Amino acid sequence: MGFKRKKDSQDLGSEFDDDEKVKRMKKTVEKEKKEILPSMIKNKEKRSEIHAKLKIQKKLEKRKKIKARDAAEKRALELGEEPLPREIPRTIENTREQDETVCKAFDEELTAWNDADEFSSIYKCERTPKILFTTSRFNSTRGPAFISELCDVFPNSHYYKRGTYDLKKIVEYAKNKDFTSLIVVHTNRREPDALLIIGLPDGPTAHFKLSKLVLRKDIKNHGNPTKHEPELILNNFTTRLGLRVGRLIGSLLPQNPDLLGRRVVTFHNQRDFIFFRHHRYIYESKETKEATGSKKKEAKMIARLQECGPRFTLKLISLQHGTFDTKSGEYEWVHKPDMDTSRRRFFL
């Protein structure tokens, strides 16, 4: 005689899990379903709506987070509990490839080669710099207008007409004349757009593509600037490339800043961009009420920067040493694509 099994209790048990891991795989799959990307979207409006609402989820998100953590924060402090850490942000700047050419301070090897490279007579205070401008062969009214502007950045700086002579005569009359440095303003189509510092008498000569300018005229609330001697800032130069460029750029200005001035020259360098800014900072006393019902007013000191220009932005495209030789000069570095292997990899 035929009959039907009774089931066990342990093949009932199977069963009941073999159900729950399919609704599992049912979940994630309509999960997969609903969270659609913007760019699998064809339809150009659909996406960019999707894109619109996932930010602002994002944000409101982010919003939450920043809101709990203060709450925590607060909650510690009143119980008298140290808060936890706040994490740091993860950047290109501090996830940067590691290099063995940065610096390291109190490094007694680079002292010893900063105290016999070229720049060390000026940074000792032994010349004063000496700068001779002057363009390409052909150049528009913009680069004139913008080696004014530089030449009241820099001091003991003069402008000279390049005309049809070659750059090597050049440099031997500058070297005659006792200036320290040549600074050649490229121009195309009508547009500045490459630096070339050459070091006098032993170089080296650096190459820069000069982007973004902005003159002094185009800047909003720009200040004139005054004939003190400026301040010098170089930031985040951290590797021997960098120091290199750096001092070459220090170079150009006395090491001995009139403070009475009150002018800024920085130059700051970020993901081998070097940013330009010339500014004068201004103290003003600013009148303030104590409470709301008082009638009385008290004066405070308040500091802000006043831009005076131009602005531009540098990068570097190659050093040589020397002075300025395109058949027989050796290059100390090069600039070329294939060096671009990576967005977290910084040479200077």
The other form holds:
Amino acid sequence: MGFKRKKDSQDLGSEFDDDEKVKRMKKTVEKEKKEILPSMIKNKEKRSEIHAKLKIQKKLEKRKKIKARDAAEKRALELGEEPLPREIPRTIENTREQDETVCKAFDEELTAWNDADEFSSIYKCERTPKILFTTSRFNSTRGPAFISELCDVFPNSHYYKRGTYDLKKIVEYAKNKDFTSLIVVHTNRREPDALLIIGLPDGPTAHFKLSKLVLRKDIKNHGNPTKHEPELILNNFTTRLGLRVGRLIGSLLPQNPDLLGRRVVTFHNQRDFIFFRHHRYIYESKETKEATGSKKKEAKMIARLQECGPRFTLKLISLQHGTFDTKSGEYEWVHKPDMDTSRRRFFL
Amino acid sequence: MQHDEVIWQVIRHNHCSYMAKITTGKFCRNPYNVTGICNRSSCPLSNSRYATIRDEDGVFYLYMKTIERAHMPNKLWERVKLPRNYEKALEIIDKHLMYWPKFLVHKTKQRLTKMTQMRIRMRKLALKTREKIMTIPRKEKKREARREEKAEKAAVLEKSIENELLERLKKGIQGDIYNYPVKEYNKVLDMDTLQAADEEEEEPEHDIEYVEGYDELEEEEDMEDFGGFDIDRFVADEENDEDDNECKELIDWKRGRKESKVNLQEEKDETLAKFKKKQKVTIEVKYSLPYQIGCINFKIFKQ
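Swap state to the form predicted together with the partner chain from the form predicted on its own:
Next comes the full complex, and the chain you just saw is listed first.
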């Protein structure tokens, strides 16, 4: 197809004067070069050839650019000038669709809202978290193994076997025994699959999809958690919904971490996936030489982590107001498939 | 004319579309079959006199077919509604199938028994909560897995956790104070005088710590701990604090906290460790742990 086009342009060119002809031909040839996308070529072999060539070209150009930029920076530093500021790369987080429910800091309405929600009593230290773990009705051995690890992570937690009780009955039972939250681990195909966190007495019910579970014994160089109360890190819960979920998660842990223990539990939200990690940390001071070559030794503080305990990711499927009630419950948020259509839209 | 035997021969030896052959035997899929097995005596097609029980919407009906109506397929099957009560239903069957071959009567009664049992069980099950299985299309599953992978890479977890911890370390003093003069604070950091501030505060609380913190100390018994107090005091005396305001606020705030002894204990350990190495007091700042959710600082500790 490309060859055909060139012939046409040549025919056109013969009508004009020589100089103009040359110019015209160059222009059209250039235009053609820009216009021929690999996807327009019907022949598969040829198409893939040209696509590969384009890719290599792009790579080379990119490398050249990077080299040039680095060289320029180096020169600028040597000369003592400020190097050009680096451009900010475009990431999905940068180009995230604007969400009007993103919480702004120090919002009065927000603090009032927080005071009035179901977890305020835990956050005000009026109640200490007490968690009840259980499994779904049909479960395999992986479920209880996972739960025993979770019991190590969350202090003041108890595991009861499921039996054939209805979930609503379990909720009542837990309320009577003064539990603050109920966590149900659901297994599918012999793997824990979903997590249901129910706040009590009338807290919301959050249904999460669980994936990428790695138990402690499968982690290399794992540490063993102690009985100290852990610290909590909640990252990137920005929207209102995220805030609510974050508070729900935060209500699982006690409000007075034991800093001696140096244990930290992290729930990190990235693009609506909540990553759970459990570490023991230690602060160390590291000596580094400054890059400017002024030979100044600076003691930099770093934190070193040792992973202990399980590792998994959660994704919110639905958040229901009130305790577990699928028939007559009021859902605050439900994941619908057409929420996935945009790659830049996140809800937490 | 009804030639049952002929029909049977034809069906069995050639082909019957209702027959289903499995490893355990031959079954009949005909809805009017009493036993469900493909037999000479249970085949509804090759028996001109036949009876069966069928269920419609939870109500049982006795169906009967006689040779007198064999030429009218439309009106072939006579239907009698059976009562709910099991015994009464049995009596009605007896009444209608009087003088019929024992085999058929017996088999219909058996079928009735089985069906009543099934009905009871289905009703019981409907009351219990059953889990409904929702399937996710494979495309979605794969898409989610892909996105999760990329999200995990984008969230450089270890680094972000470390950064968060370091930030808490630095901001440890900040705690409840929202409108903090940032510039001055940074200046302070740069000048490494925070350490002085630390030691300063620890001084007045030494006495308290000695007495109250005793229980804590027993957790990690180190002779060094006792020695350590003196070293800290020595260092503190040398340096001056430059930001009185911060210190005062800190002290007031700290005094109120019950955790202070715990924090101090930890600091002691860490500062001591450093001492052994470098004779340099590092910036071990108390943790106030405002629990940050996103960009919002919460006041979790309230004293």
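This one's a predicted model, so the numbers in the text were calculated from it and none came from an experiment. Residue numbers count along the first chain shown, from 1.
- One rigid block turns against another between these two forms, and the hinge that joins them sits at Ile88, chosen from Asn221, Ile88, Ser328, Arg189.
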